[in-house]
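So this first bit is one chain, no partners, the form predicted alone, shown in structure tokens.
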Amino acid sequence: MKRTPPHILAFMALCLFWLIPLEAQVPDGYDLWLGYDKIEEGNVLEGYRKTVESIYFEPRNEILTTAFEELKNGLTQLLDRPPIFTSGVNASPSMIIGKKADLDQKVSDAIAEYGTIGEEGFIIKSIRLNGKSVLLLTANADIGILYGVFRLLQRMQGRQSLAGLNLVDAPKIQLRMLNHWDNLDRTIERGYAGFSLWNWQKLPEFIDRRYIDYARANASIGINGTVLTNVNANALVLTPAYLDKVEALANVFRPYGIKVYLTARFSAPMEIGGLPTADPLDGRVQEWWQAKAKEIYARIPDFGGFLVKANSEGQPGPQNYGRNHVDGANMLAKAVAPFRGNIIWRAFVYSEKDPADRAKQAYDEFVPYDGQFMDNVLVQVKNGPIDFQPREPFHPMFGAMPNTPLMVEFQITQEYLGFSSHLVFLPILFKEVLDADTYRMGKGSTVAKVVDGSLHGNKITGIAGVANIGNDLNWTGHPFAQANWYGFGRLAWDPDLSAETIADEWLRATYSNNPDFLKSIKEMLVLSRQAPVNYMDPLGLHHLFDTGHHYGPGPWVSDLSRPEWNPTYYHKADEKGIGFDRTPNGSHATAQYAGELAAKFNDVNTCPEEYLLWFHHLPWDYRLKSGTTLWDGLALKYQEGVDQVQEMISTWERARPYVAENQFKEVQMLMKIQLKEAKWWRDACLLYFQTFSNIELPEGVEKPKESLEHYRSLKFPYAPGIRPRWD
């Protein structure tokens, strides 16, 4: 958000000509995180400049040269000055950089962490050598290079200092995964910044610059796969025509340690293949898989594997042949296991003909299965039970298959949060997740432990993001949505990192160093995620969302196909009160949790306020821990999500003086959408939650501009993100 990358230089002068007012036109953000704004003179600047005064470091290989190049960037625009590279050892350089296997050995001998760092991890740390104090930055493989690299230079765009260094890091989650739900005709699902990044019609000959600058991204915050087509798959991706094109692809990630993985339609065997049936237990079709990641092995050596979203929402899977989802993701496993592949699995499955609390289906449907899928199979579970809702209980999945790998799946695109219009800081919800206790091994059995394998021992573990990353000049739609991007991939890396220390590392890198901004626009982030809860979902209520698009609140859907699309399948209100039951006298969803939890969420008393209505139907004149009632306690959630709102729009208002005025403007203009939609929300939720409870507004709440009639009426048939129905 700082440096005009060159295109748009010239874009600016183009509008120069034609005298059209740039700062309406020309929106800062290119370059992410990655700016490297000079430093300013004084005693960081030549502090800075004596540590890397002089560097030893020989790219021998591809990651190696992306890590120098990325280095003498980096180091260039920070400094204000090329940075000045030794030929050896011997000529006393400020700063060594290199594998213990290329270093001399009495640099090597000074470093006891390597057993600690893995494939991927770093060590950056001041050792002593020829009597001087040298900085080292060392790693065990080429890709440790890469990423100490990278942090080192975010060290550097924070201010930080470089003396006396001792830092030793590693990645706790193995596979760090962004899924595009990108279609190959370039629409994206629950997109909001564009279109798809692959223009699949160039490819494979022309490879754009946003590809290189998506894969420097990615690299800078750990993140080592990418899934490149949407989980509601289309089978022509597997075809020669375009693995030419992923092949172009696997070619620019692979210098920065990122690879390739491609959604698999389980029936592409027959759409795309000519066979009459997709029956994994069919030897036809086993062998057709066999040959398919033999062919796309042979294209891309590093080729990750496949994700399968199988008999959910319509997508063909192995039940459409009475077989079960074992029998299914064990046959892609044993297709790409000789290449170490591995397979993807998604747990998000329910059924119109299962009457089940849709909360309870996944878990119905997978925890009896824990310890029967391949060893390169993992099983990849939504962070909550429901549908990445502004806020939901974990997924009582995890914990529950201790003989499973899962992998947690979060959404960085903002589907249910307001799109790329509202202004929603995601590490908060993230890190809620990934803290929460499961208990499934006693107390401390959080989350993050069942991701990162340490709570069973599982030997592959992993993590994905839905992205939120379209061909938007700032990639993301809304500038601050960029720190979501950055967030998932910090946490991915390190599920321990606060969301202060992710959002303070963002801010610095992206805006501004100075304390005054940094103190007011961290603690806007941190209150950004509990606002939408508020205008939106307050006490536990969930799905209220309008029906396709999941734009704008639709608590009143009640006519869909399928009952649990409907938000009254949810909120269940009605003259007695409002919520979903899930206790033992309701759905008994709270069973699939850990005793200590379910006998906790049971308890009305005892089960916290954020989740009331997610596991209680209470009502209208419940009294709340505040004393209020509970409609009143709903009425003035509401409001506060608004009032919320409001603050942050205040709190941008301060930070002028420390941005650009065109960036200034643009969040400014967006934070105005989002106070005049969270009004909508409040407003209409509470006008047809007041049709059932038959009380006033509460004191303090606003009084609706517009009828119930009016909010009903508003239709969007052109929303974006929405799914594509062709198949």
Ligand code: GCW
The other form holds:
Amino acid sequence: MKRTPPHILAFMALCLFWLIPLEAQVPDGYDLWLGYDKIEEGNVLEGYRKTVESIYFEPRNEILTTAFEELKNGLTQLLDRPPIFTSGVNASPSMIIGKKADLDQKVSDAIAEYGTIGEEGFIIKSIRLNGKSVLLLTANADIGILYGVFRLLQRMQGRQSLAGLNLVDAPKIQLRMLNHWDNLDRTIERGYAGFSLWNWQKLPEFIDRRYIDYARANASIGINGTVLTNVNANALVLTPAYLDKVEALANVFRPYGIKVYLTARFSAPMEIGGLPTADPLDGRVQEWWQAKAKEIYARIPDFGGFLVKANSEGQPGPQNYGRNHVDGANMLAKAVAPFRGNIIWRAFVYSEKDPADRAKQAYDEFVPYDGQFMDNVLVQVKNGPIDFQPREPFHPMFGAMPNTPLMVEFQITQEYLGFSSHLVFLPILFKEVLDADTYRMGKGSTVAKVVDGSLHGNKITGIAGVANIGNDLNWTGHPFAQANWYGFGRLAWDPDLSAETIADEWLRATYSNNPDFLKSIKEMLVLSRQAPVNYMDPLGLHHLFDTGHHYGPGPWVSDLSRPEWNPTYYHKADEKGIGFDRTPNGSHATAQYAGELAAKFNDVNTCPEEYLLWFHHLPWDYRLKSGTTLWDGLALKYQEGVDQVQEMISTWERARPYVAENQFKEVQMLMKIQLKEAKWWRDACLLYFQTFSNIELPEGVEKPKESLEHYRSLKFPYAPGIRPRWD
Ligand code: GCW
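Since we've got the form predicted alone here, give me the form predicted in complex with the named molecule too.
So here's everything in the complex, that chain up top.
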């Protein structure tokens, strides 16, 4: 028999190879929450097909074209056939899409709510037209249409009915921003999902597909601003060579309604401008920034403005010249004001020269300046007074500066929450903060109301999240960390949404609509917020992290040059007890809160136990509400955290039938790391604190496998996300 020649065999093998990938394609997470899986045959599919059978939608410009393409692609995938677009309203479409100004008056007259949705909101509503029911998606401006299209698709992904729909929605906060701590060499400070998306070397010519998909993802959740560069800023990004690249990115993001911002290094006039000073009151410096702003706006007419970290952790700022935050911020604000740009000035400050409790310093430094910033300045405040700890009380600046727009800054990247190995559903943390009552204008003066401007009637409002995005295939390293990006965007749009709603939306869009899956995994997400608090920093403890990398425990660290960089500064454990006394007997940081709250925090009996050791230094035999001693209670909390991770692992088992095998395994492997590290936290912290309490571990707490010396000897010089200048 004649043998098949080798080149034919090779060709056949190649053909097979081409065919197989289609069959074996596995979800890799790249689609994020925008994977529009085909809807199963049945009533739901039929209903949707009928509602959007024929669509009238004329994409007259860039943003509308984006919306048109999204709609076409989304519907084609969901309904397994392309939609039919009609040429006019007279063709009797089943759906009409268009902003008010583009619609036939007969159609727009059917809508009473245009006045309530502003520039970015949208309306999706069933109306009667010529005796027929029609679904209308309308808005005042193009961007509202894009947001409406994404919402429509999301509802279909979640299998929600479109019948009789009347959805009127608009964002409650104006600037909804991601802050990238991305360096020009593509490393990311506190980044755990690979390197920066921005390929500066190949820009401006090469437009990575990722830039477009990044913009899509953000637009789908309403994010409308991105700060491309690290707050520990490099002045080079303001030079023409880099501005060319920034301009290219701005051009990609514009059709998605996303504005670009940059971080401004305060000393840039010296570093790239050749001036002998960066003093904000020096005329040459002012002119330099004004010219720089003009140069940027000539390239990027809708440039958002600058984000500035000044006089914080070694960054230059106005204080280097004996000036203050107002001088610095207003000087920059004046430069961007003619172009309607904004300055976002960070309040994350604490000084090595100030012996005051670090938790008090930002408030002390900023509150006296209330009302002195120009109208286009926003002050950006971290959610808590220390630094993105697993749990902090809300920052006392919220509500305390009625005449200054305050943005809240959340950290989506998990610097202090297990990097991208631990599953932590952050919308619950974000909600705790947003829902916290400042009592500044009486009961109900929540942080959300400060941030959305409703408490003090601010004209400009904003919210920022430090991005957890990198060039990992699935963008965020941990597949569930995508939920934190998603959740941040949804809360930026509407801080009143519940974490449960967000979990439900995200799980449906990302994994499955199966009710059993949704029920168990939602429970798991709730647990996932409390678990790391328990196994890292229970009962109000904070900043027990090892130096520099913040990966793993280092409660023993006490030799760093600045006192407040040492974990021992925060827990103050000794033979008698543990905790930071912030009552009038201690640092009196409680005085920065409204009277009702200060009183509650000061009294050990009314202070919520989750903040107990944040506000009080207590003896080891102090009795907790449960009746156990502080030592036993602390140890049991650490154990509870470990047990909760164990429970999450069992719950994830139940997800197996509903997700692809690779998706299942990916999360399972990561959870094993999380469990190992939860035990490490428990054992290292308890062994260390035991050297002070000198008490045995209570029953129910597992005995550590290693010695304290072992845990103290662990070093991680190559942990990701470290700031190069730190040890
Ligand atoms: O959380 C700390 C981080 C620093 C960061 C700083 C800040 C960008 O450890 O890496 O610097 O906060 O927010 O400025």
